[in-house]
Structure formats: C-alpha cells, structure tokens
Amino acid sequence: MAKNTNSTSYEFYKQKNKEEMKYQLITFALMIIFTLVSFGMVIAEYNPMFTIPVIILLACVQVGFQLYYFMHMSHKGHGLPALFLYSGVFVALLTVLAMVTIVWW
C-alpha cells in the first residue's frame, strides 16, 4: 500500500521534473543567444556607450536565469537563500560602486 503511493508520487514528480527540464533547455538556449549577442556587439564595434550597458544588462539577465532555473531559486523554500543572496548583491554593488567612483588618481 505504502509502496504504491510511493511509486505514484514518484511518477508524478518524475513527470514534473521532466517538464522542468524543458524549461532548463530553453534557458540554456537563451543564455547561449545572450552570449552570442554580447560578443557580437563587441565585435561589431558599436558605440561603447551603448554596448557596455547592454552587455551588462544581458549578463545580469543571464545570471538571473542561472539562479532561478539552474539553481532552482524559483522553487519554494528558497526565500531565505534569495534574501541572503540579494543582501550579498547589495553589499557587492556598494563595493563595486565605491571602487569605480571614489578611488582616484
């Protein structure tokens, strides 16, 4: 009896995992595309003032994909991991901001 419910739930989750895996593949494809776009823009030598914000944005989106899909942060039970990661990102941004603005010659 117990075994039976186990195997039904196993099949259920297996199916669910499979569906999720599809999203992972789409994510991966998008990541590769973003990478191609970034490299392409640099090789095409557009105006750096335009290119730099765009490639940084693409990097951030790509990292979001990694976190939410590859590292499963979109699943439930990831509230605290997200809170701590974003706190880390906050301190990280302050650090980088300081280093590019108030370290001078």
Partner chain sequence: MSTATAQKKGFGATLWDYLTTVDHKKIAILYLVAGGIFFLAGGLEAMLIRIQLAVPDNDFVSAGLYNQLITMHGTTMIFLAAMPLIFALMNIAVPLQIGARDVAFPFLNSLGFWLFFFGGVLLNVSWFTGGAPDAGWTAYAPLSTTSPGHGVDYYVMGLQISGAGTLIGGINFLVTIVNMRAPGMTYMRMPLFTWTAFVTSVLILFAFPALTVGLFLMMFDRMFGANFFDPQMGGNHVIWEHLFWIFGHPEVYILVLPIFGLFSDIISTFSKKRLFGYSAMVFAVVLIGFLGFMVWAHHMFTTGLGPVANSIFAIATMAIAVPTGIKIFNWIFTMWGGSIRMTTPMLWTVAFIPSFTLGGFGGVMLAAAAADYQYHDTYFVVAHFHYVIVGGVVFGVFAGLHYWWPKFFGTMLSEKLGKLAFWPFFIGFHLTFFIQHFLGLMGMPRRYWKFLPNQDLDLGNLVSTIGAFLMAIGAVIFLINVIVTSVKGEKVSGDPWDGRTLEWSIPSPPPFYNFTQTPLVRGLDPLWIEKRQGNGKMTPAEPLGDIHMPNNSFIPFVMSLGLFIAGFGFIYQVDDKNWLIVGIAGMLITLGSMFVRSVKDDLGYHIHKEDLEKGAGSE
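Write the structure block of the form predicted on its own for the protein whose form predicted in complex with the partner chain appears above.
This part shows the chain on its own.
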C-alpha cells in the first residue's frame, strides 16, 4: 500500500509554521522588554552618557530582530533584498562615521 505523502508534507509545514510562530512571539516579547528597559532608564534618569549608548544598542538589536524574524530575511530566496539592505546599512554607517569625523575634527 502506498504511503500518503501529502499528509507527511502537511505535518512538516504545520510543524515548521508552529516553530516560526513561536520564534516570532519570543522575539516580540524581547522587543517589548527592550522598549520597557529603555523607557525605564530614561524615567529613572540614569546618566545620559550611559543611557544613550544602551538605548542605541537596544534599538539596533530590535532592528535586527525585525528584519530577521518579521521581514523573513532568514528564509531562502531573499539574497538580493538582503544585499540591498546590508549595503544600505553599510552606507548609513559610513555616513554617520563621516559626519562624526567632520564634527569632531
């Protein structure tokens, strides 16, 4: 008797979607926690020399989470959009570095 491959394929995709949803919920919870930590640091009036870099770091981590999990950059077939995205980040970093160098020089 032949094995029904459609049900096996269905179960595979069902399990895959379940795991992906779990990762998205965990990532969403982490982003909420990062936001609350940032607000808490501002409300507690920590030293701005400490608060600002921590907030920027948390914001960068959140951007990474959003691109990787919510924009599905972890899936195959997103090579060209990923290339443009990473190129844009590189150009943005170079621009910020140039502006900081000009201001401080």
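Positions refer to the first chain, counted from 1. Here the structure is a predicted model, which means the values were calculated and not measured. What we label the rigid core is the largest C-alpha set whose atoms superpose within 1.5 Å from one form to the other.
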Can a Cα shift of no less than 2 Å be assigned to residue 17 between the two forms, given superposition on the rigid core? no
Keeping the rigid core fixed, what distance in angstrom separates the two C-alpha positions of residue 99 between the two forms? 4.1
